[in-house]
Structure formats: C-alpha cells, structure tokens
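Below, in structure tokens: the form predicted alone, a single chain.
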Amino acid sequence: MEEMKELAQLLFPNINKTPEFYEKLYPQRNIKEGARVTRFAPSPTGFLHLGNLFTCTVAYKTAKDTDGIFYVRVEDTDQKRRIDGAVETMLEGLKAYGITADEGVMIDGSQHGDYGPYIQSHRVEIYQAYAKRLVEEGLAYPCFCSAEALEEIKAGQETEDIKGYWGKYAKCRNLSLNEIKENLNSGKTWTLRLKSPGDTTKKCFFQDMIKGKIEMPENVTDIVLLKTDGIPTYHFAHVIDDHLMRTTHVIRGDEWISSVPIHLQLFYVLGFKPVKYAHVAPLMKEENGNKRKLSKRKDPELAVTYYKQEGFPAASVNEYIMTIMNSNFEDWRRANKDADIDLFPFSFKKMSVSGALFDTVKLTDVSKNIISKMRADEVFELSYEWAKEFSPRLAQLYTDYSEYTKKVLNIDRHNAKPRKDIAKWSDIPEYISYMYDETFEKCYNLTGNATAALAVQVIQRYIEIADTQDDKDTWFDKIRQICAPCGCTANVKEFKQNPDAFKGHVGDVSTIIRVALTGRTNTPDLHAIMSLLGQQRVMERLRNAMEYYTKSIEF
C-alpha cells in the first residue's frame, strides 16, 4: 500500500485535494424525496438534432414532474472536434421548445449553480484527485504501451471472444514500482488505466427505466481513465460528474447500453451510488414498408433547424414529441382537450422499447390542430417572427397591413369546428395570398357543374346586387336569389333528384363567385372574405372574371 501511495504521488505530484474535499464541497442536494436530477450533457461538436431534443424532453419532463432539477453540463474533453458556438446554438434550440436549465451552462456562456464548474475541461483537477485515490488503492496504474504496441495486442486477439486491454494482454498491469520509475525517468508518456476487478464468468445486472432488467457480461478490460495529457476519458469523467453533481437519472441514447458494465464498475470502484439509467431507443422512420433509424444524411427532418425553417410552432413539435414519447398521451389529450401539456403525467414505462416511429404526416396533423386553436393575434405574432427570417415578402405584407392581416387570419378561427388549413407558418403565404392585390393570382378554373357560360350569367347578375356590407344571411339569400334566373336551383337535393332540369345548384353558383374573387374553389368563409376585401376590390375582381369567361365563350 505504501508503494501505491508513492506511485500516486509520482504520477500526481500537484494534486493536493482529496476526494473527501470534493464530497464536502458538493453535498447532497436539498430537494424533496423522490425528486429527480437530470442533465443535458452536450459535447461542442455538432448541431441539435431531433434525437437530442427528444431525449432532452424526457430528461426535462421527468425532472419537472418530480420537482427536481435539470442542468446543463458541457462534455468537452475532446478538444480536437470542438466547434465554437455549438453549445450556445444547441441551448438556443432547446429554449425555442421551452427547455431551459435550472443550473449549469447558460446560453450566454455563463454558469449558474453550486455544483460547477459545469464544463469538463475546467474540472481536470477533480478527476485527477479521484484518479490519484484509485492509484493509492491499487485500482489504477500507468500504462506505457505505444500505439504500435496496442495495435499488436489488437492483432493478436483476432480469435479471442473478448477484445481489448485485459488479462495477459494487459502488458503494464503488473509492472513493479521500479519499472514504472524507470519508464517515467526515461520520459515515456503514459495513460492511466483502471485495474478492472471484472470476472469473465460473472454477469452485470441493472434495471433500465425504459427497457427493464438487462443482463450483460462484467467488464474485464482495463479501460483508460486518463489520456496522456491528463484529460479524462468520457467514461471516467461522466461518472465522477454525475456523482458530484448528484445526478439521479441519466437519460441517453441506447447506443450507450454496451458501456453500462464499464460505468457501473467505475461507480463501484469509486465508492459511488450508481445513477439510474434510462436508455432511449432511436427515432425510426418507415420507408418502403421497413423501419430504419432517422439519418443525418438522408433525413432533413432530423435537424431541429428544419422545423424552424418550415415554420412548425414549438407547441406543435412539443405536442407531437409527447405523442411519440408516451403511448398513452393521445388518450390523455382526448380526455383533456385544452389542458396544458405540462400537466400530462409522463412515465418511462410508456416509452417505446424498440424506437418510436417519427411521421411528418402525423406531425402535420397535430400541428394543424394546434394552430386551429390559436388566437389570430398569436398566429400573427408567431408567423410574423418566422416571416422576418424566412419570408421577406410575407413580412412586408404583415408590416404594411398588420390589422387587416389579423382579421384575415381570424376568418373561421372561432367556429365550433375551426378550419385546419395551416400546419406551419410556411403555409401562410399561399394560404392568404388572394387577400392582397400584391400576391393575388388570377385563376378561373371551374369545377362541378359550373361552366364559363354559366359563370357569365351568375357574375352578371351578382354584380348588380353584391354588397360587402351585407350580413351573412342577407349575403346568402342574394346568392340563392340569382340561382333560378341562371337556370340553377337553390336546393341541392332537388338538383340530385332531377339533374337534367337544371344547369347547376347553389353550390355551383357559390363556386363561380368564389373562384372569381379568390382564384380557388376551396377557401374559408366566403362572406367573411368578401367583407374584408371590400366593395371596390370585390367588384373589380368580379368584372375581371366576367371579362375572362366572356372571352373564353367567344373563342
């Protein structure tokens, strides 16, 4: 044991603080029993993708539902792959969907909380203090194997069931203190390895919060704890951080399941109580009848920026994520139509074990429903912010006609069954284009029984009586009045019973007027549209349509 202490001092001469110091510095959190402490631990190496958002939502939701704490810790031990601004961009992305940290690294780069620093590269002395203790206890040792030596070991294990640095392949595991000193004195670089207590005949068991009981072989490899520069590996750093930051639940992708035996072993040798793990299966996509993982290369919808560019409201994305996150959410929503989503009782047990199926068609349906329930002012404000960045032409219309636009967006918004035409803000330019002279595109294609000849008759008579000041009943009565003089019936049932007796019915008459005024056969309430367009604009469009249909008959 004295030799081990001497070795520890040789390896870490500048480390004076002990694990006991840090245990006291970072005490147990003063939170209620059962409260969960979770985290988002990004590395500054990429962008926020849907999988991050999905997993973060799970971590955030379970912390909030239990009056716990959600914090952000930056895992930047791999400095070679660092991308400046990556973390800030990810945190901005999370904020857009209502996920903000209680403590840790903030969007502006500051750190808040009593358990920092929350950036791993600022915590090297902490890791080395625990590494020094492991050496003192004979649970870790320096390894002087070169890259070439490690390649030789790897080549010699082709027929082995277990690969890696272990057993007879652990060349430096049993070096004497004198041998170690010689290597150090000769200037050889070293990594610190765990002296694994694992047994090839034993199993590791743990209860995953999502997948249930999992059994795996114990870890027997002497993994690297500290690299040659003294910076810890992910395995070593995150176990110490989760312990000292008093994390209770680690929510992460299920690609980490294979590492759990290593992590549980580290908790054990360090004398820590293990966290509880919840391993989230990857989001899936159906393609040609088969399921596959969402791919950064193939699927633009994997990037969270896709939803911002398309203009999906954050509320829609959150609603859909909860739909695929918990299998009972849709039943809850049907029973609680207008309830705040935060009131939904999330459960790990209701998550998919094999991977939730992500479907943009379903997202679109969810979003249509969400937007249909919004107030016109809310639709205006949210879509205006989107347009400023992604649709300058729409933004200019909003600027020039703000009050008018709010009235346009309010059409059919407060009905018992509101229309669901808008799924995302990028739908709006096309959806409302006919309400502005600057974007109205004439299109006189008719459907049903409507013909150009009938259109001339209908428009000619309607011009004589159209009044945008009419109330809805008066407006519709006028449309009914012109049916008979044009050879149509105001009764659809009557037309169906004897179609040869009429040129069309009141629906065809309405369609002709609708197409003349909007260029479309399907729009929200035509009376409301006419009221907003105003008398002058309505008359001008009716005359233009009649001129078009008259010419088409002549030719």
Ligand code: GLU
Given for the second form:
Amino acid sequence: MEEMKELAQLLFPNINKTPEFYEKLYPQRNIKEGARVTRFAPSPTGFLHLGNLFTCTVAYKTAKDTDGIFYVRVEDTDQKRRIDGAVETMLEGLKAYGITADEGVMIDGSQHGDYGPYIQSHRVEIYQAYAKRLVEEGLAYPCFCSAEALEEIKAGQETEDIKGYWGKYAKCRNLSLNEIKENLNSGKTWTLRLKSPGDTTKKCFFQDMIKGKIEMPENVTDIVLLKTDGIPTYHFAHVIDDHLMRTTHVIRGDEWISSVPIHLQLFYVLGFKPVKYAHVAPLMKEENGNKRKLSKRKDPELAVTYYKQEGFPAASVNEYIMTIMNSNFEDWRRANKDADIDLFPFSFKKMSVSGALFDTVKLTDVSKNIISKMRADEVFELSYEWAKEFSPRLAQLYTDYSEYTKKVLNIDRHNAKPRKDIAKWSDIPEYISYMYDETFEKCYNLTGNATAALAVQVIQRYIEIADTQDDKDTWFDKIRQICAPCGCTANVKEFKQNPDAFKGHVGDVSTIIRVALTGRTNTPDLHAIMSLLGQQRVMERLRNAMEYYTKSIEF
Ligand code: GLU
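Which structure goes with the form predicted together with this ligand, now that we have seen the form predicted alone?
Up next: the whole complex, starting with the chain shown before.
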C-alpha cells in the first residue's frame, strides 16, 4: 500500500486536490425527484448533423419534460482533430431548432453553471486527481509500452477472442516499483492504464432506456485512462464528468454501446453510482428496398445546414423529428391537432431500437401541413429571413412589395382546407412568380378541351366584362355568362352527358383565363389572384394572350 502511495506521488507530484474535494465542490443537484439531467457532449471536430440534432432533441426533451437540466460539455481531449468555431456553429444550429442549454458552454463561448469547467481540456487536474487515487488503490498503473510494442501485441492476438491489453499481453501490469522508477528515470513516456478487475467468465448486464436489457462480456482489458500527455481518454473523462456534473441520463449514439462494459467498470472502480444509458440508433434511409445509415458522403440531407438552405421552417423539422422519434407521435398529433409540440409526452420506449427511417418525402408532407397552418405574416417574415440569405431576388420583391406580398401569401389560407403548395421557402419564388411583372413568365399551353380557337373566343368576350373589383359571386357569374356564347356549357354535368354538343365547359373557360393570367393551369383561387393583380395588369395579360392565340390559329 505504501508503495502504491509512493508511486502515485511519483506519477502525479503536482496533484494536491483529492476526489473528496471534488465531491464536495460538485454536490448532488438540488432538483426535484425524478428530474433528469442530460447533456450534449460534442467534440469540436465537425459540423452539426441530423443525428446530433435528433439525439439532442431526445436529451433536451427528456430534461424539459421532467423539469431537469440540459447542459453542454465540450469534449476536446483530441486536440489534433479540433476545428476552431465548430462548437459555436453546432450550438447555433441547435438554437435554430429551439434547443438551448441551461448550463455549460454557451453560444458566445462563455460557461454558465456550478459544475464547470465544462470544457474537458480545462479539467485535466480533476481527472488526474482521480487517476492518482486509482494508483494509490492499486487500480491503475503506468504502462511504458511503445507504439511498436503495442503493434506487436496486436499482431500476436489474431486467434485470440479478446483483443487488447489484458492477461499475459498486459506487460506492464505487474512491474515492480523499482522497475517503474527505472523506466521513469530513463525518461520513458507512459500512459496510465486501468488494472481491470474484470473476469473473462463473467457477464455485464445493464438496462438501456431504449434498447432494453443488454448482456455483454465483462471488460477485462486494461484500457488507457490517461494518454502520454496526461490527457484522459473518452472513457475516463466520460465517467468522471458525468458523475461530477451529476448527469442522470447519458443519451448518446449507439456506436458507444460496446464500450458500456468499460464504462460500468470505471463507475465501479471509482466508487460512483452509474448513470442510466440511452443509446440512440443512427438515422436510416431506404434505398432500393434496403435500409442503410445516412451517410455524410452520399446524403446532403444529413447536414443540418441543408434544411436551413432549403428553407424548411424549424417547426417542420421539429415536427418531423418527433414523428420519427416516437412511434405514437402521429396518433397524438391527430388527437391534438393544434397543440404545442412541447406538450407531447416523449418516451424512450417508443423509440426505434434499430434506427428511425428518415425520409425527405415525408418531411415535405409534414412541412406542407405546418406551413399551410401558418399565418401569412408569419410565412412572410420567415421566408423573408430565408430570402435575405439565400434568394436575393425574392428578398428584393419582398422589400419592394411587402404589403402586396403578404396578401399574395394569404391567398387560400385560413379556409377549411388550406392549400399545401409550400413545403419550404425555396418553393416560394416559383410559387408566386406570376404575381409580379418582374418574374411573370408567359406560357400559353392549354389542357382539357381548351384550344387556341376557343381561347380567342373566351378572352375576346372576357376582356369586355372582367372587373377585378367584382366580388367572388359576380366574378364567377361572368365566367359562366361567357360559356354559352363561346359554344361551351356552364354545367359540367351537362357536358359529360353530351360532350359532342359543346366545345367545352366552364372548367375549360376558367383554364383559359387562368393560363392567360398566370401561365399555369393550376393555381390557388383565381378570383383572389385577379383582385390582387389589379385591373390594369389583368387587361394587359388578357390582351397579350389574345394576341398569342390569334396568331397561333392564323398560323
Ligand atoms: N464526444 C462524444 C462524441 O462526440 C460524445 C459521446 C457522449 O455523448 O458521451 O461522440
């Protein structure tokens, strides 16, 4: 025992604080019974992907639903891979979807809360205090094996079921204090390894919140706790941080599930109560009938910035995420059509064990629905913000014709069956283009029974009577009124019973007017469109169409 104390002092001469000191510094949280403390622990190495947003939504929601705490901790122990500004970008990304931390690292880089520092590279002393204690207790030891020596061990383990530094392969596990001193004196670098108490015949069991009961072989490898520079590995830092920050639920990607036996062993040797784990399966995509993980390389929709660029409102993305996150969400939504999404009672049990299927077509449907229920001024504000960044041309129209544009966006809103034309803001330029002279594109293609010859007759008569100030009934009466003189019937039924007797019906007459005014065969309410276009513009477009069809029949 004395020898171990001596060794600990030799390895960590500058570490004076003890685990007891830190236990006192970071007491149990004063939160109500059942409140969950969760976290997002990004490494500052990359971009925010949909999987992060998905997992964070789980962590955030479970904290909020229980009046708990959601905090952000930066895991920057791998300094070589760090990218400047990565954390800020990730936190900005989360904020856009309503996820902000109660505690930890904030968007401006500041830290907030009593359990910090929340950046692992600022916590090295803490990890070393616990490392020192493990050495004192004979539960950790320095390893002097070089990279080549470790490679050699690996090469000799091909037929071994258990790989790694364990059993007879753990060369430094039983070095005497004198041997260690010699190595240290000769200036050899060392890592600190766990002296694993694991047993190859024993199993480790745990209850994953999402995946249920899991059984795996106990960990027997003497994993590295501190690297040669004294910086901890993910395993060691995770256990100490989540213990000291009093995390109750660790919600993370399921690539970590195979490490749980190591983590539970570390909780055990450190004398900590283990956290509860929820391992989230990666998002999947269906391709040619097969399910595969969303991939950074192949799927642009994996980057959260994709949704911003395309102009999917945050509310749509959040709604869709909840749809694939909990299998009962859609039922809940049907029963609670207009309820705030935050009221949905999220449950780990309703999550997919093998990976939620992500599908942009479904997202598009969800989004159309959400946008169809927004007020026009909300659509205007949100799409204006988007346009300023991604569509200068649309932004210019919005700036030049703000009030007019709000009215355009209001067409067919607030009725029993609002139209679902817009799934994302990038759909808007095309959707509203005919409402502005600057972007209107003539296109005189007709459908149904409408022909150029009929068009000439219809437009000729309609020009005489069209008035954009008419109310809807008068407007429609006028369209019916020109049917008979043009050889059409105002009665579609009548047409169907005797199609040879007519050139077309009221629908064809409307199509001709619609095409002349908008260049499309399908638009929202034509009466509303005409009222907004105004008399002058309507007349001009009717005349242009007339000219076109006249020429085309002469030709
Ligand atoms: N820094 C780890 C990662 O980015 C976090 C895993 C965890 O949440 O514990 O994968």
